[in-house]
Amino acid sequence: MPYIVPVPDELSKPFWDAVQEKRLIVQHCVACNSLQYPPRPRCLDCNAEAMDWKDVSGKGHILTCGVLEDSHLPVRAADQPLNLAVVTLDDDPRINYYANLPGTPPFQVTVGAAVEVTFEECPDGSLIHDWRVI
């Protein structure tokens, strides 16, 4: 499955260089402690600015799915039916994350199964992370 390549900007770029690691991260506030994903420059429970990042488990479960039978996106065209799924990260259930679930048919996820990061290659030899049910 083709991927679309993601070009890393200052504030990502620490989460997709661990990704290249096989790792997976997400941003953590020194103030009052929580997680959050996608990146930002403040912490949305604190508004802080003090922000690292933390190690998590890649470990998770499906919170909703479907699946795509007619996208625009001709890199993704030859794939269809795709997974689509948002999956929540069992390290804080507010992070979440989309998914194609590469490995598993379209029409056979359920919501709730168990999933694992993976890492995938892309055309370029750079890793993307995705999720496979397990």
The other form holds:
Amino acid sequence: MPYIVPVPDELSKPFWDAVQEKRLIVQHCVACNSLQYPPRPRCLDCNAEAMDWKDVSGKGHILTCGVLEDSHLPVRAADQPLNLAVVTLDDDPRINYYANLPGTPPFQVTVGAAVEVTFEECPDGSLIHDWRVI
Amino acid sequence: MTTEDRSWRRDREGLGVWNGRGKTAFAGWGMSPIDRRWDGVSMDRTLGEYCKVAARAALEDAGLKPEDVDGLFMCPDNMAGANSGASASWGPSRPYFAPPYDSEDGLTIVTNKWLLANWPELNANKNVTYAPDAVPSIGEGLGFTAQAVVDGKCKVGLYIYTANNLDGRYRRGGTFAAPKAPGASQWNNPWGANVIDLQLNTTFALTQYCQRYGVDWDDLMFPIVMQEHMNGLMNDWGFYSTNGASHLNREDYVNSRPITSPAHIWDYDRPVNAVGAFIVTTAERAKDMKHKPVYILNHNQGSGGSARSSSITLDEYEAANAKVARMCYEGSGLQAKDIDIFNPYDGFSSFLPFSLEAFGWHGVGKGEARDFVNGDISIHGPHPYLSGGGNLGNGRTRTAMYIDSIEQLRGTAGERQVTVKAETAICAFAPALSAAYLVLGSDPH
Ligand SMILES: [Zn+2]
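Counterpart to the form predicted on its own, namely the form predicted in complex with the partner chain:
Below, the chain from earlier opens the complete complex, with every other chain and molecule after it.
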């Protein structure tokens, strides 16, 4: 799958560095213990700036799913029809991820199914997190 | 009041009833012809020319002359938006023409400076004393215009909205074609989740809706889309009434080209090349014009909310829409039971169940949209939902919601005139969670 390659920035670098080590981490608020993804400069719950990172289980469930058949992104259009699912994280279901669900053919996705994180290779050889049905 | 000054915006709850409630009114509207695309050569079908056509029609509808206008409001946005590279402007690869058509301005976008320079009769007596730059697009822009009239910036405001469409597909080049995803896009583009168009978030909100309430997408959406196409054919200016009807039926809808399954091509509005114009004036002036004034009772801007994580959840989507509805009702002093005409925005059909249930129009509550739209939502029935036919029924002019609301309230909607009471209306160009709604009334009080 030719994933479009994410470009880390100052805020996201620790996240992508962890992904290269096949670890899934999320932002953690030191003040209120809240978890969040994608990373942001402040805690969405208490507005604190003091955020660190926490390893999470990498287990989740499919919240919903569609199939891309005419994407605005020509790089991904090569893979159409392509699953595009939203996966919630079991550690905190308020966190969700986009997922292509490699290994599951399009139109055969069961909403609610259990998934686990997988680390797939991008065209430049870097790793990216995706999710597989278990 | 400039567009940099954001204090005019009514973008949150708690602002109370609008201080301009009933002090301004729509006095006229006009549309240019609607073309599927500009062909790049027909100089009588450029957006510059179409601005004049639409504005003349709006002035005629109000019983005014160009020199009566003292405020000019134009949104110079390109439909494709920024960051699309060559596909954003569509223009640079083709040759330009002799002035005034020696740039995109006048061809595929139109600024107030271009129109003032190239339509002399508009400003024949140096009557246009207020023409701010970078006026927002029609959803927020009509509110901006109404607020300017209330604030005394002008007495007769002409708002013009240009919708461009050219050869080829936009939003496929520029950053869209990039093999890398910087900035905010690093959290969605890698998986193909291009969220700039809002359609993915709304599609996923609606797939979650279908799961929660046990609703089939096609059972929910087809009756709405079909009704919009039927209503649009009753607009003599609409794309389908002037370019040929869609002859849509359920089989065609269900089998139409998938975009993001389960959403099909007929769930999306058809891009067109056209211009719409509106006259907004003081309540005082409006009384002496050709038609009954349609008073503006409230305007809102901003957004009802956003996703906490990658993709918006159904709960977040419903909560944001509910907040938008509360803002509209608070600012207008009206309640759901007071609203006769309901023309929310339908650039994607998937917006519609959410606005219907959030506003509670005709008593529709959460999860009740399917049953409602499978009842009688026809123009001449008890629940004339989307009586204007919206973008889906008329093409992506983003004007049908306003035009129909004006026509219904002044009783000039012709064969489209509803048979129920038509004294108040809600209308919008408010994609997804936008709060850019207007509330209108045939009575200023
Ligand atoms: Zn916190």
